[in-house]
Structure formats: structure tokens, C-alpha cells
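Just one chain is shown here, as C-alpha cells, and it is the form predicted alone.
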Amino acid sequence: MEAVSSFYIKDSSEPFDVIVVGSGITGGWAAKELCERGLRTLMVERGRPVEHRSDYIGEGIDPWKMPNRGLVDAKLSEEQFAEQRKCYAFDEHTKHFFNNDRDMPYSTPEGRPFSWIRGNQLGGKSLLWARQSYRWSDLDFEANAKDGHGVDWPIRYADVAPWYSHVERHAGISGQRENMAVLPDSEFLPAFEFNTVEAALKKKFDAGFAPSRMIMGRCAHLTKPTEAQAAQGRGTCQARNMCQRGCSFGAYFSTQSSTLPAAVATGRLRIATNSIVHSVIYDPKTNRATGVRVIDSETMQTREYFAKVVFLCASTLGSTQVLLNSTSSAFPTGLGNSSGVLGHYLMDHLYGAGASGHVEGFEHDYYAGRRPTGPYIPRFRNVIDQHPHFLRGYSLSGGAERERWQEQAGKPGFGKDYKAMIRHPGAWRFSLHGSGEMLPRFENMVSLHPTKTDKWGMPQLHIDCSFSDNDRKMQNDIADTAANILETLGVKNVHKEIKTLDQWPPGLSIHEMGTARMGRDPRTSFLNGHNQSHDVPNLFVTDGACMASSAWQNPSLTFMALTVRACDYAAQQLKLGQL
């Protein structure tokens, strides 16, 4: 493959067939697939370029020989990253693939805290994402008809599993078919293995909680590469849980890894990066985007990009500012925003509660290398019997592990004792914590701040958004099952925990979505069925702000599925002349 570096542009006044705002999981997908069906794209990305494999500069390297010992600087920490320092991927080895807070804040009302987490780089947050890979179903496509809450999704799972299979064949879902209706079946690469504790815990959770099942969570790992997989350069996965630092192996799906590769050798894909989206362009004589308006992040110089399509994939928000920032005579509150719903209806997932215990006996067991996965137990609650305090429901992951000589390095002692206590592994412990649905509601939303702007002059997003009383039972049932299902199994000195809001805020799972939502009526949503603009019929977007509901699982799977789906229809469109 050609070096991507010879596709970079900064000026041009060549007209596009297409413009792709963003360069993460959507936007990769989204460049690749176009230009695969004979469009000329240009990728804008507000960050730095990221060579796959030169540019991972914290893998590999052990946190003894980082010069903080794998530690992010306390000062620098507080100043540069006082909300990505919260993630779980932050550290001296990732610091560079996470967004500097002092250069583009955003505010919150006081006692409602919103951890927004984000990647400004080419390949954004595909190269830090947790890979854990899902299916809905029509129990989630089909719940806010049914309960009332949001507005009927436009789609149903049949309209979707097509464009789940050409993902899932192209990135690499590793698992194991279940044929469960709650978590349709995916096309598999094998599923990576239980360890000897779970292996027993499962047995038993299956015989004790039929038809609910624990089975081995699906991420994106190569467990055994395709010959097209292959063919990319892309490896078996190594396992060895750095995978947020990027992977040269290019065996867990990111942007760098196979989007873009498959993009660049097409010959039709631009790339412009440290672009700052500011608006899209759009001339009301045809009711058409015709580009986008951009700052240099390096020179805040400006420029403009036109095409025929626009498609934004910039992150929720992201996608969500620069519409907000659309605005003229026929849209004075952002770009399509005839319904006034964009920015409203944000969601994230609830995370944060759960409980863990010890488990007897397996001390002779211990486990080989790492894993990118663990047990997962689908959606069980609010499947057939409604509960009667909350709505929706929520999935359960976790795993079995030995206590580790860090662990046993904070208890006391000292001596040839303790030096001896050291050398050995600890006692097994099991956890369960949940992945539960957060309701959409209007008065969860984002908004462009009055006064406040960025480095660039950008308005800041303001952003309120708090959890429901259906959200904190949830939680509270979380805990409960949880510990109920540890102790069932037999599990001891079982703890139950649910995080505080200052421990965990809305947007710590970085599963936002939301805020220009799909639906049938345009008078309630912003998007039809293909990711559209009900109001700008070239403007699509297919990031998680096209969200009618969150669901139980993790998102990006369905983001991907239904990125590809509106590609499709729009190069469609575009060779009818409708666009």
C-alpha cells in the first residue's frame, strides 16, 4: 500500500463526490465504502495524521523505561487532561491519542458532571475503543414504540443484519454462535477461551439460570485471520492488552488497521487533517450542503471543501457542534433543525455498578497471558416479565482472576515472609458489573455556550445531562442481581458497589448517543431511515448521534452497520441524480 502520507491535501479547489467529517470508526468506514463504490472523498479530521505502526509510540514499551514510569505527570495531568485522565485507557503511553482539555473545553451546570472523552487524531477513537462488538435486536430496535419513550426507530433488525454481516466479515468479530433471540449471532472469527474458574461458574449459571447464559464476550480480534484479513497486513491477536497504545499487528479493527487501508488503495480517497470543521456550507437556493468551512488547528487560517454529499462522523457531539454552528435565515438553530430536536435526546450507558466476591478452592489453577474479553451474560431483565420499578434492561461482563503481586505488594508485611508471599498468586476473585439502557429524554442535550469559546474561536458545547430515576434503579437492580447471582454460584464475602456521580458522570462510558436522532415523522426527529437529514437531502450522519435509543450494548457495531447502509443508499442516490 501506498504510504498515506501522499494523500494528505491542505487547500483545494477540486470538487468532491463526497466530504467525510471525522476519520474514527464511522468516518473510516465511511471513506472506505464510498470510495469502494467509485466516489472521490475527502476525509477532514480536526487532529494530527497517525501513521498505523510508526506513530504507536507508547506500544511495546515496558513502564519502567517511560520516563514517569508509565504515570502521566500530575501538573501536566491537571492542566491538559482533567477529563480524559478519567479514562481507563489514559496513561503515559496513551496521552497523545486523547484530546487536550485546556485547548477545547466545554461547560457543564454545577452539580452535573459530563465526562466527555475524546481522540483528536487521525483514526480518533478507533485506535483506544474497548472492541467489544454486539448485534441489536428488534427488542431494542422495537422499545420505544412500545414503552413510549423516544420516538419509533425507522428500522427494524432486518433492515440492519445485512449490513452486519458485511462488517463484521471485514473487521473480525471474534465469538461463538449462541442462538439466542436477545443478542443475535454475528459471523465469527473463533471466540477467544474461558479459564478454569469461569469454565465453572458458567456451568453452573447455565444450569441455575436458564434460559439466561454466560458466554465469551465478542470483540473485534483477529483470533484467526481471513485470507482478506490477511491480505491487509493484519495479524493474530497477541493478547497482550496494550491494544489502546495502537497495534502494529493490526489485529484488533481500528481505522489505520483497515478502513483506511482499503480506502487509499481505491486511489480516490483525500485526506485532510488538523481541519476544524466549523460549519457546513449551504446554499438555500437548492437546499443543498455544498461543503464544509474549516480552521487550520496549526495556522487558524481558514478554508473551504465542497462536494455533493456531506457526511458528518465526528463523534456525537462532535457531529453535534458543527450543526449547531450551521446556521443561517432558513435554519437559525443549526443545520436541519426543523423539529428542534438536534442536541436533545443524549444518552450514554449506564456503567459503574456491580459487585465482586472471592472463589474457593482452583488454587492449583492459573491462567496463560491475557485476554481482550471476558464473560459476558446477555439481557435478561425486562425480556419477558416487566419489572415493576424500571424500564429496560442491562448486560452483565466481568471475569476470574488471581490476585497479582501488585495486589499482594499493598498488604503488610515484611521480611523473607513477605518476600515469599510475593512470589505467589493470590486468591481468585469474580466480578459481574452491568452495561444498562439510559432512556432518551428532551431535556438531556447540548447546546452552543453564549459566550465561551476554544482555542479557535469555536463556541463551546454546553452539555446537561443527568441521570433519570429509571436510570438509578436500574443501577440499584444491577448491583442487586449481581450480587445475587455471585453468591447463587457460590461466590464469598460478596461487595456490591455503585459508583458515586462524581466517580462516575454521564459520559465516562464514552457510549454517547443521540442528539439528531432517526425517526419516521421529521416533525420529531432529524434523520429518516438511511441516516438522511429529513430537511437536507445530501446531508447524512451516522455517528452515534443518529441514535433513537441506546440499547444494552456496546454501540460501535451498529454505528459501523449503519454507516455502511446509508453509504450505500447515498452513492445509490447520487447515480439517480437525487442528491
The other form holds:
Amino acid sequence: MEAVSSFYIKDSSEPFDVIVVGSGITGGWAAKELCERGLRTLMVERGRPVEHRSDYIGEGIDPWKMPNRGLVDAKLSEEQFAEQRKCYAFDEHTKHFFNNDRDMPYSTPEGRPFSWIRGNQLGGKSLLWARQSYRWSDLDFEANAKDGHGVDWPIRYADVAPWYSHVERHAGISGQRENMAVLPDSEFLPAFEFNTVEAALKKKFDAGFAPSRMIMGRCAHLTKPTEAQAAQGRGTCQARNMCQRGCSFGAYFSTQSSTLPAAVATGRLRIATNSIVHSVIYDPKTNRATGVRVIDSETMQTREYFAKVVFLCASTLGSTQVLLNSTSSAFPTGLGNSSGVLGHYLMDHLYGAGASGHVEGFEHDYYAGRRPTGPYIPRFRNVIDQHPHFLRGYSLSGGAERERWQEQAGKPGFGKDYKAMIRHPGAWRFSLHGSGEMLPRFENMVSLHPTKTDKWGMPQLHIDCSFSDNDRKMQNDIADTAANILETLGVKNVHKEIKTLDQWPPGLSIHEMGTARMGRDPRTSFLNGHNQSHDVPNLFVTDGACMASSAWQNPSLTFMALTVRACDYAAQQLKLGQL
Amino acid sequence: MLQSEIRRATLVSLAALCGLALSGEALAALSTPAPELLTPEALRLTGILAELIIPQTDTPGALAVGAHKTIDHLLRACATPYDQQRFVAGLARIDAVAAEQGGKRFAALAPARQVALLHALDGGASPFTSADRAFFSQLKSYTLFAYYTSEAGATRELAYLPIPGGYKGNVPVTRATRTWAL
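Please give the other form, namely the form predicted in complex with the partner chain, since only the form predicted alone has been shown so far.
Below: every chain and molecule of the assembly, starting with the one above.
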């Protein structure tokens, strides 16, 4: 590939139009949108390059050909992935796409765990995400203003709707039009099918719990690629559901499959990998960011890159860590932090609560393929009536599957009959688990550790985050309600579950949001309604750090839409000489 | 007891149990020279137990796919010290009960005695305790994992479809239908 050698750079004194820090979901989008608007863009990535297809080293390998059949070496896991291994997607096929905890540690207060799950390579967590993609509605954008928790969002659904459409057409979102107010429709590729049991339970649910509805989960998978997507070299989803190993079909949205090729095609993109951004360079005379200071992850040497505009897309906590470390006499507590809110109002989603049970009958029904999504019940709590115990709401997702050998070890038996039993599809199980909104609270915060640094001398992040009373009450309601729904649908042996703090600490839902929030007032928020720093006009933060509330939907689609909207604004302002 | 005696006893009991002549593959599997974590005796006992759990039928059993060797490797490479100890202690406990009740180590017992002892273990019947039963569950987990992630276990015993090509929500179950391996 001729272009490879020409777009990776190391040292450069070239003044770029824009520097984009990070190459994950938002970094990839920023690079694409800015390049396509004619701007010379430098993408700065702390990790190594990962080439589409050739670097998916864990993809397509039969389990018996893996050294540990998919399990990760215990010593390696303990020493280098003590946090990352808690992620459901961490295994022998994927471990190289996770951050090394030994080299990049962080601290938490005693008794208040936080799991910070990170990607550390070109493509970031776009290679690891769960690909669930949902729009927000005004129920979400108005939530802070209505109940007074967090500051009012400076934008509403109408501001973002066209940008949702813009990213959806390119990324490819599979789903079904439903016309539900709480969950606006996307630009859809065909939805995945329900299986027989799910279809039967959906019928009962829709009839018994109207106006609530069980829909098929919307996900960033090409069920039927458009011509434009096919022209990018992307193919149809094969329902392998081994996405985090990498997808050579390019069938799920990642930086590598979708945004990077588009950015590269403009000829205006340059990429500096193995380049850890230490801080944003600030010029007090002009009150502008002028570039970034970088530590080379391999040589430990420092270098600088310069641009007219800086976009931070380094992940929620990654971007905030860089900002906190960018101090000057004008901004002693972090660049653009005149409000003092930088690092505060950290949120995640409430997972770990739900219910499951057995579905009787349907012995003659099965399915084929591993669907990368499942049935989904959009938010129904606190939409019209107010629940007496908690604010905001949650979705439920799950699905029906027949038991396999993994579920049989705990059951009695051995020998020929036991083997014959496992040979045939087992009992049907149906489960629902919640994804709940976590309130934005000042005390949930990150700061730079006063003394501890990582392997490259960057101050470690100290993360202090805990669930609130509202969060706990919502989790209880998730489990109770999921169990109640299952029982009403006729599911047997229903078992409720609420994970403990140790089993599911904040962060493990990997939807960390906030710490550089958007808002209308420069005294109480870090960014304005265009993801632009209130204090430093040519500084933008468009990853999850910008979020003023968490809502209950998987957030990546909203990060994408906010990013492209900010790129459009920044490009216009740059043209007008306003940045 | 000499190792060769154990091996002979094992082969006799396995052949009787399966009602089949042992394949060369299974014979080779039993004489692994250098286990990674287990002692050679413990590895052999693991092989016998694994084969009792997933025996050879119209498809290979646990022994033929080397499940005991996979278990030994995974115990060494991927298990916590606690799980390693629990596994080793569980094997010793089975041999101790076998000796107490039948005067011989498990491997040397007649096949019917072995099966009876495992039934007692599986049901937590005296003299076995709930801890012993938990070990059997651990052993079954390892055996099932090693067997169904093996090539024969995945592709011959179950239905292996690495690239399904799409999702179909309604596929009728026929006599030929097998559980998906993945």
C-alpha cells in the first residue's frame, strides 16, 4: 500500500490546520470530517499502528489452534492486565488490543474501585466496542434542566438530529423503524431477526406492556452494505460475533474499517503513532492552543506538533488527563479550567442488574449464526409518571438462547448419556439486564496524582467515583422489573441478579462520560454547545468527556454525532478567521 | 504400584468401559512423558476420569482428543494457585476414597467400581462431601472445556460454524441437529 509510508510521520515542523489527539471512535470521525473539509490534519495516537486485516492477529483462529484455547495466561493477566481482564471482551484472541495496566497504572481511593478499560493502539476502543447504537431524544437532553441534576445541555435533539443521520449513513446502523418518542429512529440498514422464542415473547410483551415495546437492538453492523460502504471495501456481517478480534469483512464500524480510509483518501491526513500527548501547548499572548507536546512511547524522547486548532478525542479520561496536565500561569489547574469543573461530574452506566430464567417448550426450534445484538426494551421509567424512589431511567436488553456445554458442567451426570445430552440443543433461557442512567455528581471526579507517574513520566490519574443512592435504587428496580417482566411472559425459574460493587465497579460498563462537560454558562461548564472550550476558542473536546449527563443509551453514536457537528463548526469558524 | 501396572489397569478398564478396542491415539495419549503441572499419576487419573465423563462413542472421547493434557496445560498456564491446589487435592481425594473402599487406587479399580464411585461423587453421597462434589464440578468444567474446544469435540461431536454468513432466527431441529460448538 503506497499510502502507508506517506501518511505516517514522526518529526514534523509542518504547521497543520488541526491536530486530532486520539484515533478511536471520535478521533477517526474528526480526522475524516476535517480532512474532507480541506483541512490538513494530524492524528496523534499514543499506541502502535494497527493495519486493517493484517494486524487482526487473533481473528479467525480455531480454538484448538490457540495456545490456551482462548484463555489468557494467568501470570501475564495478573501482571499486565489486572484491570483490563475484567472486561467481557478480554481473552487470548483480543488481549493485544487492551491497555497494559502495568505500564499505565492509575489509582483509586480505598474501598472505591473504578475499572478503567482502555484501548492503546491506532483505532483505540473502536476495535473493542459493543457496537450498540442509539439516538438520544429530548427526554435526555432536557433531563438536567428538568430535575436540576447537572447543568442544562446547551443543545437539543434538533441540533444533533442531522448529524446523527450523517454518521449513520456512513457507519451503517442495523435496526428497525419504530416511531418511538423515547428512541428516535436512525438511518437504518435491515435489522437482525428475532428467534422463535424471542418473537413469541415480544408478541406477549408488546400486548401486555404497551406502549412499551420490545425491539431488535440497533448496532453498527452492515447487514446490507450500501454502494458507498461496499466501495470502501466493507462487506456484509457474517454473524460471527467475534468482533473484538477484528473484522476483516469490515462489517462493523471501526476507525480502520470506516473513518480512516475516508480520511486517508483525501490525501490530507498524517498520523503520528507511538506518540503520547503530554500536554497541549498554550500561548497566553493569543489565548490559543498552538499544538501538543508528545513523548515517544518507544524512545522516551519528546517532540512537538503545531496546528491552528486542537481536537481532543483521546477518550473521556484520556482527554481530561491531558488537559489537567496542561498547566500555565493563566490556567494553573488545567487548560481552559476557569470554571473549576474539569475532572468533575464523571459518570458511567449502571449495569450488572437483571434477571433470567427458562422458557418451556420450543424444543423443535433453533437458530443459526451468532447475532451481534439482541432484543431491547427502550426506557419506560419516568417518561410520563415519576417513580417514587429514583430519577431518570434505563433500558433492558437480552435475548433467548439454548443452553450449550458451558451450562452443563454444574449439572449432574457423566458418561454416554451425559455426552448425548450435550450433543443436542439444551433448554431455552431468556434474560434481560439493565443499562441505567447515572446522575452527574461533582464528587465523582478525577485528578492528577500528586506524586505517582507512569512509565513515561505522565502523572497518573486518580479516579474517585462511586454510585449514589439514586443509582442503587435504580439498580434494585432494574432487577425487580426485569424479573416481573419475565414472570409475566411465562418464563420459569426466574433468577434476579444485582452485581456487587466488587463484581461491577463504576467504569466496567466502559461508558465513562463527563469530566469536561458542555454547558451554557462558562462559570459552570468546560465546553460550549459546539464542544468548544469556553476559555480557549481553538480547543475542542468531542469524546465522552463532553457529556453533561449520561442518559441510558449506549453513548458512542452520540459521541460520533457531536464530533462531526463540532468539526463542521470548527471548519467554518477557521474559514471565517474566528479561531 | 508400578506405573506400568497402573497403565495396564487403566487400559483394561477403559477398553472394558468403552466396549471398544482402544485407538492408537488414545494409547499414545495415555503415555504422555512430561506433564506440565500434574504428576504422571495424576495426569493418568485425569485422563481416566475425563474419559468416564466424555467417553468414546460414535465420536472420539476425551482421552482420544488429549483432554487430560489440555487440562494439565491450562491448569499450569491459566489457573490460579488456589484452583491448581483444589484440582490436585480433588484427585488425591478420589484415590484416597478408592483405596479406603476398594483397597486400590482409582485407576486400578474395576470399571463398574469406578463408575459407582463417580456416581457417589456426582451426587455428593457418603463418604463424599460437598467440597468433593465441587471438585467434580470443576473437573467436569475442565473436561467439557478441553473436549468441546478440541477439533473433534467441536467439529465431529458438535456443529462447528466459524463463519455463519448471517443470522437465521428460525431453524427447525431435526434428528441431525447438533448443538452449536461456538
